[in-house]
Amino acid sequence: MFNMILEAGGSFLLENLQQFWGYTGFHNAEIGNIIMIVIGLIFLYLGIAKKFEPMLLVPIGFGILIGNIPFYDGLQIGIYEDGSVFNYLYFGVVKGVYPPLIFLGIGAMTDFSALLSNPKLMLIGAAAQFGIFGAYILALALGFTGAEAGAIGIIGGADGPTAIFLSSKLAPDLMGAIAISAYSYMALVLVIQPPVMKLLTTKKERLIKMRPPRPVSQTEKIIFPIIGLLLTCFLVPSGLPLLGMLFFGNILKESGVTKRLANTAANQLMDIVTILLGVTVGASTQASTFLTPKSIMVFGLGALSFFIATAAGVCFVKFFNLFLKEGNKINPLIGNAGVSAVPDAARISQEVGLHYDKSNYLLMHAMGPNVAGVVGSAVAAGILLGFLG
């Protein structure tokens, strides 16, 4: 009898252990999960050790780890499982809630003085958006649908929230790949842009010194977000969620009477939304939905769009200089700043310029096209959404 009890107890324990093993990540792991976990670790390494956009890459990298922990279906813990906590948090990405809030914070942090002091720099920001439409054309040529091509093309704007917003509307199934691609290349602008800038400019052009920007009055700063909103959104109403919040955040900053609101938008709210956006976007890269041939093509097109955008900005300045008198010419090294990776792209203009002339400070000049790129990418997203949505 005792032996029978032991045997029954042992059998019961073995069944429990087998059942427990079936629920573990070790049992449910697939090679795709391991690949994505390695990618997540690379993101964390770049963010922590190399300090490449740590505010973005650390949340996204850890989110990739979270999203690729293997689990037994039906536990309601996965980001794509209805009723799970992560699914609720991911709602803000799927429905495009987080990007406008990010733009609110960006507006509250952005000083448009460099652009207002030299409005022609806005043209550089517009020219850099050619990367978006160049990638769009290439994506169409590779067989993507119009909506998918538009969502992929926006990577060239170097604006993660805009890429998420547009892809959530046009190509939800590619949103994870597009978002990770956009943020990855934003973090790597220091690696991507300098070779293109040096290749397309001569030593003489790199040494061009620009006139100091003129002082901008507070009245100009207050009027700008109002006029900016009306002009851009009357032209492209579909860009209202992003542009409206961008200019709203900016008037909170510049009005001088809503400092508490501006500080909240630029700090606490921005930090909270960045955390939620980064983690959920990272977690959306479950291997089963992320590791596809289309995702690989998205990454390739994303890299190409960054090269095109950088080259377009630099080449546009070179062309524009043909019509400017000596003393008014623009240093082509600020052409890279037309992408909206603020302020990293402008810092690259400064660093490359100082490499050739220790007294040539381009940062303030580069901030003009850099902030213009933020507006330009949102306008481009509105255009694409208008005829593809």
The other form holds:
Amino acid sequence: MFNMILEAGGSFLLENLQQFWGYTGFHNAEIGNIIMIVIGLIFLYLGIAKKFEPMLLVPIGFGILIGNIPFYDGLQIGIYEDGSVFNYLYFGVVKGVYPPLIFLGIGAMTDFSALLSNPKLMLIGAAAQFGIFGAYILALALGFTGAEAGAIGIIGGADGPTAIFLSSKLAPDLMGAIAISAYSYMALVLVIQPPVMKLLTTKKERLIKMRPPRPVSQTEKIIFPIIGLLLTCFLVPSGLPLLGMLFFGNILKESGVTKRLANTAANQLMDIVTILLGVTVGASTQASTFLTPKSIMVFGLGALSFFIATAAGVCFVKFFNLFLKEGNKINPLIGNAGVSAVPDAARISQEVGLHYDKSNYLLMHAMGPNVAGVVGSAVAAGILLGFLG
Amino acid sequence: MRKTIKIAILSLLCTVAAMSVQAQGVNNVRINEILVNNENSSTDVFGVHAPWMELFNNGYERVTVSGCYVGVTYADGSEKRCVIPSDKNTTLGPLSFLVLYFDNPAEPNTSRTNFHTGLSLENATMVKLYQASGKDVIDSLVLPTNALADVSYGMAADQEGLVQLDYASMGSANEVLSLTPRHELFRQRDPKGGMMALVAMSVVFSALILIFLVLKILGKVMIARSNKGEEKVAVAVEPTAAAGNSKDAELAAAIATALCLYQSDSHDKESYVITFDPSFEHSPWSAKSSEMTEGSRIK
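What I would like now is the form predicted in complex with its partner chain, since the data block earlier showed the form predicted on its own; can you produce it?
Full complex below, order starting with the chain above.
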């Protein structure tokens, strides 16, 4: 009798254990999940140990871990499952809610003085957008659809929120790969840009000393976001969500009467949205949707777009210098800063400049094209959305 | 005088440019769909089953078709025309539609509105859309012989000429058109992407050049203003200096600096003894009788 009970209980227990084993991640794990978890760990390593863009790479890296925990469907826990918590959080990415909020924070943090004191630096920000359209042409040649090519091209703008915003509208399937690619290359600008800058400049050009920027009045700083908004959005209305919020954030900062709002936009709100954006974008890279040949091509094209953008910025400065008088010339080492990647791209200009002349500080000059790149990439995104959306 | 001439030339150029853009815009309008034999299909606002024609603005700019002509050619070779009147609704936004009805003038219930041409499609062989000049044809459509009742005919993106559509889609994209996404249509027109790159870079540069110009002007104005301010200050200060009071000024500056340094160095002396100032004044905040619970009293 006791043996019978023991046998029945034992089989019941075994069945339940087997069922439980079926639930676990160990049972459901596939090689793709393991690869993605390794990628997530690399992101965390780069963010924590190497301090490459930790504010982005840590949430994204951890998001990749979250998104690649294996489970069987129907538990309403996955990011792509209706009704799950992550699905609700992901809504802000899919519908393009988070990127404009990030732009609000960027606007509230950005000081456009460098640009206002030397407005011609704005044109470098425009030239660097060649990276976007170079990648667009290459993506079309590789057989991507028009919308996919546009979404891939925007990686060259080196602006994470813009890339997420545009890819969520044009190619939602590629959004994870595009976002990861954009943020990875932004974190790696230190590796990508200097060789291109050195290759395309002569020693004499690298030693050019630029005139110190003039002081900018508060009135100019207040007028700039108003003019910027009106001129860019009248020309490219589809860029309104990004540009509108960018300039709105900036006027909160510069008006001087809304310090609390500017602080909230630049700190608390920015932090909250960065957390949500980073973790959900990371979690959206589930192995089944992410590990595809298309993603690998996206990574390749993303790298190329960064090279093209950097080269275009540097070459444009060299071309521009042909028309400038001696004393007004621009150091081509700030050409790389035309890609957004604020402020890392400007820091690279400074570091490379100091490498050749210990007294040549280019940071403030490079901030001009750097912030112009933010505006330029948002305008380019608006154009792509207008034509292809 | 020269300035006036410059402004006049600039205005003239702007007007010509605006006119050419407008003319270019009208050429983007196409006759997209037509329903010749309307027996039981959609009705107009008056509940009449009138034949209709759909115009489609194929471009990315707003165009107005008011002033243009709709012409109908009949089997006997004659042609009747009707001008599209001026109305806010006859302005088409980018990639948008406008429906024009072909009323039978003998129909008693039909009222005339801006969208009713007053022309009949009975025995008609062709429909044309003319420019406001009345000479140049923007688009034309040869009507199908023996058009089926309640069946519309229209243009399909990937097919040549007029095709019979699955269902009438008045005021919206034809069914076949809607199957081809916009980015794919764009790709078909610009397979290499060179055109897009050129146009988009031009727009990016235009936007940033515009900002650059405005900022440059703004900067100049600001510099001029600050220079003016400095001059005023210099003028106000000059007489004192000229009067030989520079020693007094230096003395005042030295005293001010000393005072500033003294004040920044001086602090309140702290006794380092923490004291309480007990107040025995009656207040509802401290009144025991006002406490909510008995038990909270410390005995």
